[in-house]
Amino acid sequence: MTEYVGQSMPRYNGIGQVTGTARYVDDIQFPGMLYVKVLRSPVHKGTIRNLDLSAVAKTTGVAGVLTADDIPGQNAYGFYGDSQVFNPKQPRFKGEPIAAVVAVDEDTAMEALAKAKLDIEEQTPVFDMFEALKPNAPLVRPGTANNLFEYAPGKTTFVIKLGDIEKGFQEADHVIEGTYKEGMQDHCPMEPHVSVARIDDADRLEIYTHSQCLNVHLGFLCPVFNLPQSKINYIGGRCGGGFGGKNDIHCDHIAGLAALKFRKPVKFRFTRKEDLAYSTKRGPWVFEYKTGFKSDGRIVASHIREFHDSGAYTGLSPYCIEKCGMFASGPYAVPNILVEAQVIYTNKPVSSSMRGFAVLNGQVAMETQMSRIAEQLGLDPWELRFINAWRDGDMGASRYVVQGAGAIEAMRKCAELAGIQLPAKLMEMNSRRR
């Protein structure tokens, strides 16, 4: 292995990509393949009074339609099991799937969908997290008491504690408070979401997917199809970019249901517009930071409040705020930490993972806070970070012991690459000792 250390290695799959011979899920074709298009909610929030798909089903070239009634198992999937394959009653965000049509080609499917008669009563949605927290806010989830995720009955705030936060602020010479907002982001991979499904020669449901977490998604799909894993041949392929967005199921469940019902190969793919408008996102965040520090720059207390917009369903948001909270004080040794975090539902597309998977969100806020501290103290921003950087043996927010710390060495290398000459006292520091 030593012959590879420090060497630039060619990508094992690079030749296929640059020559155009790489095979992606959308390249898969089977004789007699059918195509799926989805009837999506035209409103951000509403109640379906009536849905008539009879004219859709009678369109020439249409094999049939799919609704929640065609699901042989449960109409629920996802990391917290609350996402719906089809929402037949009360759509929660614009573009949420209500039903689907399966036809000989996509043009025919789109022509047929235009004949659907959907009677939906539009209701008042809520898009802002803090509006959603108000007592009389519209409820995103019917039948619930509020728009907050519950970790346990009545427990809507995730808390991390280290040390004594009150004592930490008493010891501080200075305190800085700041609020930081981060908006929604789309992954926008070159390959939109797509799936191909069929019944194979062993009478198994075969699904070609670009899933980023194959085994987890297979576990989600089994209850939907009401099939054991042995009856599903779930085939992962080349992923044309994912960045976290393909940690969620977008097409596999609907393509699989169509293959089960019509016993023919089926392809379901998003257009670029559908991908941008309706797929999972990196959801919005708001951070409230209160940081206590000594006159020499040492941080002694960090109180952080996180507010994360989950969109219409839970997605991965509870895990995101936990992960974010563990590192929201940055790679710095802070003896007293209090993190309070909430997941808030709104009538928007579902929030999920994206590169850096929630950790980066807190770092943006914390590093901005660090620069403000340096400015207030008249201290070099590099020195402030070197003073507080983790060393081996320090304790993180959730009481993990830091091992293999490298922030100081990384910063030193960044300074070198940027042509910045750091003072000798910083160059002598390392992550092995204080």
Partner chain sequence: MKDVGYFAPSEIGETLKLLADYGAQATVLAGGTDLVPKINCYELKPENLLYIGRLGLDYIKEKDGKLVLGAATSTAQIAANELVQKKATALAQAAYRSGGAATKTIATVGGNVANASPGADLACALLAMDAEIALASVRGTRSVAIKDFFTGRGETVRRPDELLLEIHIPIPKGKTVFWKLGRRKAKTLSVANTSVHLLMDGKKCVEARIALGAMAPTLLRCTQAEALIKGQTLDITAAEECAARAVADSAPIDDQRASAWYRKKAGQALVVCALAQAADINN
Given for the second form:
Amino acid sequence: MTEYVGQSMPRYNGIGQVTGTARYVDDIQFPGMLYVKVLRSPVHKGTIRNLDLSAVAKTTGVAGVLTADDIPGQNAYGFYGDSQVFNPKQPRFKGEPIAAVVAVDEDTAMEALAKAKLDIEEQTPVFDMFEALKPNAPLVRPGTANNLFEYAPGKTTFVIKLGDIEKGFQEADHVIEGTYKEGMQDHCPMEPHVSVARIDDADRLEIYTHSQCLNVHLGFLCPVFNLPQSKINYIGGRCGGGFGGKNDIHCDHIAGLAALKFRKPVKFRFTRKEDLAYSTKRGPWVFEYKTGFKSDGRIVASHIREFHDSGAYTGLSPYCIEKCGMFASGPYAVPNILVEAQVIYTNKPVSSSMRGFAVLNGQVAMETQMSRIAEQLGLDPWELRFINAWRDGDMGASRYVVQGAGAIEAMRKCAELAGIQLPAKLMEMNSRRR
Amino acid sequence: MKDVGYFAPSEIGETLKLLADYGAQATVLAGGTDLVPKINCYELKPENLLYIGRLGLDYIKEKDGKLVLGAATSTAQIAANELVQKKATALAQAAYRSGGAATKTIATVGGNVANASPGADLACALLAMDAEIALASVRGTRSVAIKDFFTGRGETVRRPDELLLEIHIPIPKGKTVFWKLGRRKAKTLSVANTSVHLLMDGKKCVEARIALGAMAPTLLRCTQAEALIKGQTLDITAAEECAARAVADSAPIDDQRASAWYRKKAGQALVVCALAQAADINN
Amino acid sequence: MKHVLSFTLNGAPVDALVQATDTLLDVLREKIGLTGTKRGCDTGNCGACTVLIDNEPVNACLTIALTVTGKTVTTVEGLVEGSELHPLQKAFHEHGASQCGFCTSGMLMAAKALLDKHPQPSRSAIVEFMSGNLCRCGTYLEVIEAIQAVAGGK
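Please move on to the form predicted together with its partner chain, as the form predicted on its own is already shown.
Every chain and every other molecule in the complex is listed next, the one we just looked at coming first.
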């Protein structure tokens, strides 16, 4: 093992990647394979009055249709269990799957889908988080009291407290406030979402997946199919880029249902357009930062309010908001911290994980605050960061004790690579002690 | 599922006959870089494809003071062609910047014009050069000035039975330049583009033609802006006034590439740059 | 009506039964079963499906299959020379120019097209030529290094 440390090694499975023999999910084909296309909600919010798929099913080349009635188990999956495989009643975002058609090829499936008679009453959607917080806002989730995620019954705000925030602001010589807005982002991996499923020779449901978290997803799929883990052969290993987007199931559930119903190999793949429009996203954020600091540059108080747009379902938003909150004051020793965060539902695609689980989103805001503080104090922005950077033994927002801190060393390396000569006193600092 | 017909004639006469028979039921296919994505994305289902890549329409020649381009000449050919680089510089620049290497191999100049995208790069340069579009049908051939060719987004005066055969470019007397702004440096569609032809006599502008792209449902010829500088001394102030006039009549849209507001700003800046380059204005 | 498409694929003649609207990518991947060429966008934006037609780089997803009748198509599967990897394949592997690998086939084919024409391109010429091939993992620098290594070695 030690002979590999510090060495640049070729990928263990890289030969397949340069010869074109590496097998990705869309490369898998079985004789007689059927293809799935999904009937998606044409509206951002609505109530389905009637759905007639008889003409779809009768189209030449169509094996049949799939609806929520075909689900042997529960019509629910996801990290917080609220996503629906098919939404038969009240679609919550444009593009939400309502039903599916299974046909000999995708062109036939598309042609058949055009014959679906969907009678849907369009309702007023809400897209903006703050609109969604207003008292009479349209409700994204039918039967709920508001558009907020509940951490516990009645508890809609996630709070992190360290020290005494009021005392912190009293000690501060200056305070800077800032509001930061960040937009939605798609992972856009080169490999669009795809799944292949079939019944294998041991009568197990075999699913080829590009899942980024196989064990978790297998756990999600069992109750949908009403099958024990031993009856599902969930095969992963190759992923043509995920970046957090393949932390959520997009195709495996529907491909699996089709294979179970029609007992044939089935492929379900998103077009690039579907991938961009309907897959999970890095959700939009609004941050309100209030930072108190001393005239010598030390940050003494950090009050942060986070508003996270979760889209129509929960995805991984509560986890994102927690993780974001823990690190939202940056890699800096701030003795008094208050984070108050809310997950807000809107009629948009589902927000979930993406590279860094939302830690980065908070950093953008915090680092902007830092630059503004340096400017106000007339301090070198590097020095401000060096002064406040974590040292071993400092305490982070959620009371973790920092060990192996390295922000100073990392910043110094960045400066060196960028050809920036730092002042001597910064060169003498280190992360072991203040 | 209804099958789509496919024709790949090797003679122009046969092609025109097919167009006469099928009219709008025949979709002309050259490189396919604009057409095929629509088919792939289920936005278009042609009745018949009529492939014109076997007609020998890929040529660039000089004849009677004009450059003649076969409709199926690829953008890669045009970008690399010395005749075009020397005598219709802006067209070579537009072709070079029109896409990535793999797209330029098959994308054609005829397709760039016939597709009538308001942001088409080659068509923008051709508009500044007063090119003529040669259309052929069994009824004969006709020539249409490119400024009269486009009637709307994706719409032209080409009749369903006509084939865009050639593009004729009167060799510009002055200097031609092409500028574009995309979302990235290369392999990108234009957020805005412009092409300028200027004939200068010292610092005086003798002749001017300005084309502006992605700023309205069709490419724009900015005749009022041209009138501002024609016969005048062209310095940076005049160029700026001219550019402001050029975008004044534009009506860009908001889309995924840029907002209308941004397009106006960008278009104006591009025209200034293009004029400055074409007139050798320093600063 | 289906049409018979005859062309030369990686040095050998092939026939396939195709629809008029099938793209070369559809035919390569789903009719012939050569899945090294990847489907990333179906709109000519990503470059994952880059192949060579008569030695010129082309997006297979933008190419109506029947238009390659009588032509020569080279895919990533045709890069291996006998049992030896092509120098670009070796260089991509050694320089870590392939992370998830989904863009790699297209990158290799574009790079081959470049080096076949310009055996010693400048760095900026490489960047320019490869601009039609997207990578989301971020291997661009390694891709440039790998191409430079092959160009330098010739």
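The model shown is predicted, which means the values in this text are computed figures rather than measured ones. Positions refer to the first chain, counted from 1. Heads up, when I say rigid core I mean the largest set of C-alphas that superpose within 1.5 Å between the two forms.
**Q** Is it true that residue 13 shifts between the two forms by 2 Å or more at the Cα, once the core is aligned?
**A** True for residue 13: a C-alpha shift of 2 Å or more.
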